[in-house]
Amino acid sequence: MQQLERAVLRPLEERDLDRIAGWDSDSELAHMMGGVPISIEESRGRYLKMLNDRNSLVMAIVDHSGRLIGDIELTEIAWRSGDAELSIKIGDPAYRDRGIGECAVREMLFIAFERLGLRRVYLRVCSDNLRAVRCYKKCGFRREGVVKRRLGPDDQVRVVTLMTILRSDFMNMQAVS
């Protein structure tokens, strides 16, 4: 079995925003995530808003040396129902396919369920983003359904999968490992 490379989560800081904004303007990465590239100004504004929103938690993903390589976020946190949406981006291509995303997702799920007391985390992923789908399945997410959406700059029809994980399922996985 392949050893996962360790990812470390730390609070996102304003000094990280220029690097993240560069990733947000990358058309290949935007396509993988089902979006469109956005400007540096739009990206900075989005992240600054999230940093000050009690219904969002955004963390930087750094490698063992502290180098910023991506970000992971919980948004749409519904405190009463205990739900939140997860999104992750490994922006630095040199760090993809190394297990870092899986490690970061597991760490963020621990935060969601243990520290924040959430009951369910869900996500939306383009079904053709096989690397992401594999990662989410390894982390315990289950497919709940699919929809077809027009996405990207050319309004291409793509299949989007909704996946969820419950706190109880995550805790059972933790107990087994």
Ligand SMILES: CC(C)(COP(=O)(O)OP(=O)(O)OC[C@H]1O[C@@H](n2cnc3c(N)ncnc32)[C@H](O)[C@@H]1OP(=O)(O)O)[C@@H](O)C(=O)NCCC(=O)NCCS
Contents of the next structure:
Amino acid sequence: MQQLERAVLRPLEERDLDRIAGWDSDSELAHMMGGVPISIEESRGRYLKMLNDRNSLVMAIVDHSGRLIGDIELTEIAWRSGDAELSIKIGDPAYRDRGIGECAVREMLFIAFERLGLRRVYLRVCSDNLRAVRCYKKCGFRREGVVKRRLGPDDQVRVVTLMTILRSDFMNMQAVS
Ligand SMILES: CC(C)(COP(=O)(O)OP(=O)(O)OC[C@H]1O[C@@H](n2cnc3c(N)ncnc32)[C@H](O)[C@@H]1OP(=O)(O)O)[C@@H](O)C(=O)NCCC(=O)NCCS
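Complement to the form predicted on its own: the form predicted in complex with the ligand:
Entire complex below, previous chain first.
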């Protein structure tokens, strides 16, 4: 196992949106995310909406020098049931495979369970995105099931895995580490 490189989360700000929009227009990254590339305007609109939505929390991922390298989101926060969906992208490829994703996901789970008092965090990941699946497993997510979906610009059939982690699982992991 690799040494975890520190990632720091801070609240996303409007000044971050141009850099994020650049990543959102990248077709290779969109494929990994199971989506399609989107325009600068669409990306800005999506993030501005999240920043003003009490059912979403979006954080910037920055490196030790404060450089923006990605973002991580909790969306569809259901305050009554305590569920939320997690999504992450490290936009700058040079920062992938260095343990930063694991660190960022763990920090976001801490926020979800300890600060927001949520009960369950789930995510959807394309099953062929082995790096992402591995990263989520390292953070304690378990596979709940798979579905086939038509995704991307070509409506390609892809297998999507649903993964979840409960507050109790996360707390147990914290206690033993
Ligand atoms: C997915 C993502 C968040 C993971 O973050 P990361 O910092 O790259 O991941 P980590 O370094 O913490 O962990 C990656 C793990 O996958 C492993 N891995 C990398 N490529 C792999 C592959 N092809 N097959 C199997 N495992 C692989 C690494 O060895 C590492 O495991 P290890 O620590 O046991 O050695 C990041 O790569 C990313 O943003 N990718 C682009 C967008 C994306 O795919 N988002 C997720 C959409 S659901």
